[in-house]
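Take a look at this single chain in structure tokens; it is the form predicted on its own.
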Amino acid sequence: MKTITLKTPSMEGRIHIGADVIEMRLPTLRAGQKNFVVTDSNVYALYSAWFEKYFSNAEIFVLPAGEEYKNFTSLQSILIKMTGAGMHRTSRVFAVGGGVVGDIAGLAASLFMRGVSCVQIPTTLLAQVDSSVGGKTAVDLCGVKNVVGAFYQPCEVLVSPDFLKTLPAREIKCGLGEIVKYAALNAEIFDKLESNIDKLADLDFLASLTELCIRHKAQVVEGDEKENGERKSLNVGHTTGHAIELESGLSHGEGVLYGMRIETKIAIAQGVCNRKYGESLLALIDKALAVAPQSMPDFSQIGQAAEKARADKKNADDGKIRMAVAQDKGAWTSLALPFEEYKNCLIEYAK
């Protein structure tokens, strides 16, 4: 088991990584207080015996699987269930699942009695390398992703590669969206992916990158917990990616891959991304998109996705669309375009 400590002004948490983390940490974390578990229907069906073993005396809330259930109605149902279960300030919430579960359970923990401790147990590749770490919690509202939320750090994150064994190939591809994002920010991760480009569906190889991704994110979050500066880098591919995700129904990770593909092309055309490096990054993105191949989304109406980008949280009041884009190996920059120019770029570079 490897442990990474993440210190922020709000709290100090620990991220434990390894096949033995559940046995080593979970019995201690669940002892001595009321426990409340949030999971989704897919995870609960796959791991019913696991839940019986570790949480037989806990209240378990099973959320229907899917981004569409990351909303106020579900959040209210969780909080009502927590209240009925007699939870109090010394109670603990366990988020067992992917990004949707982690986001909504973390937000519920931040709100209940103004904050109870939360443990993230990510079961997807995307959640393990990214969303379970850093304390971003949220629900979607009015078709805008993560527009209502809070920064609320988990006390611990338990990252076990064993959960990855049950993931379908498309979930692996979803996780690659965030891994390739880290490659766009971290030279070591980029080099490892590029030199192992034929292993992008190999679970052992991908699990070996987990610690590198987490260490990169932990370092960024420690210096900028509330996303006022360097943490904005973690949004590479996400402005356009979120818009595509909402418009097309793709998973988050798939949306990020397409978002990075388009935004990297824009950055090259705008002269802010080194062309040779940008082309190498595009080759890596295309290889990731080829995992669990499917028909390319219909981008004939990509202008509608541009409208979704208007509501992105990274925008300011000047009407420009803001993107974090790769600049060179291990370097990023911010790029802002007037809306009409951004829309025209989407139409041109989505091809």
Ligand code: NAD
Contents of the next structure:
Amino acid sequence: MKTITLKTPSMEGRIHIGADVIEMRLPTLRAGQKNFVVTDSNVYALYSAWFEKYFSNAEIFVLPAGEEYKNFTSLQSILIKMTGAGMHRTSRVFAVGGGVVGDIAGLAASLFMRGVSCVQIPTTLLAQVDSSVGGKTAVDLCGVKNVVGAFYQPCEVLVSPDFLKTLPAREIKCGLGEIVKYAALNAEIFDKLESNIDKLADLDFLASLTELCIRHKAQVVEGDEKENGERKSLNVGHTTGHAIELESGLSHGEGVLYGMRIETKIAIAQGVCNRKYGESLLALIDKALAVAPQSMPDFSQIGQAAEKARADKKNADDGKIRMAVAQDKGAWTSLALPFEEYKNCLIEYAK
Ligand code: NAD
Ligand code: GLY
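May I ask for the structure of the form predicted in complex with the named molecule now, the form predicted on its own having been displayed?
And the full complex, kicking off with our chain again.
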């Protein structure tokens, strides 16, 4: 087991990575207080024996699987069940699942009695390399992604590669969305991906990248927990990605891959991304999309996705659409375009 410490003003959290993390940490973490577990219907069905083994005395809330349940109604149901089950300030919430479970359970933990301890146990590649770390918690509202949330750090994150064995190929592709994002920000991750381009569906290879992604994220979050500066880099591809996700119904990681592809093309055309480097990043993105190939989404209505980008959290009051984009190997920058120009770029570069 490897351990990374993530220290912010509110918490000194620990991220444990390895096949032995559950045995090494879970018995201690669940001892001595009431425990409340949030998971989703797929994870609960796949891992019923695991839940029986580790959480037979805990309250378990099973959320229907899917982004559409990352909403206020589900949040309220979780909080009602926590109250009814007699959870206290000393109780602990365990989020066992992908990014949807992690985001909503983390938000519930931040709200219940103004904050109870939270442990993240991510079970998707995307959640392991990214969403379980860094304390962003949220639900979607009125068709806007993650618009209601809190920065609330988990006390521990247990990252076990064993959970990845049951992931369908499409979810591996989604995890690659965030891994390629880290490649766009970190030269070491970029080189590893590029030199192992035929291993993008190889779980052992991907698990070997988890620690690098988490170390990168932990360092960024330690320096800028509330996203006033460097943390904005972690949104590479996400402005357009979120808009595509909402408009097309693609998963988050797929939206990020398409978003990065379009935004990288925009950045090259605007002269802010080195063309040669940008093209090698585009090649990585295409390889990731090919891990679980599907027909290309219908981008004929991409202008509607531009409308969704208007509500993005990163925008200011000047009407411009803000994006974090790749600049060169290991370097990013921000790009703000007037809405009409952004919309025209989407129509041009979604092809
Ligand atoms: P998800 O949570 O919907 O999980 C994807 C699918 O995989 C679901 O159907 C789930 O039931 C299933 N699943 C989970 N674990 C499994 C396993 N071990 N085996 C088989 N199936 C399994 O989606 P995700 O891709 O994990 O996360 C996306 C969410 O994360 C989005 O809501 C996104 O906004 C959020 N996110 C948050 C952050 C953050 O910093 N908080 C960062 C990135 C993404
Ligand atoms: N996934 C973006 C962040 O955690 O900041």
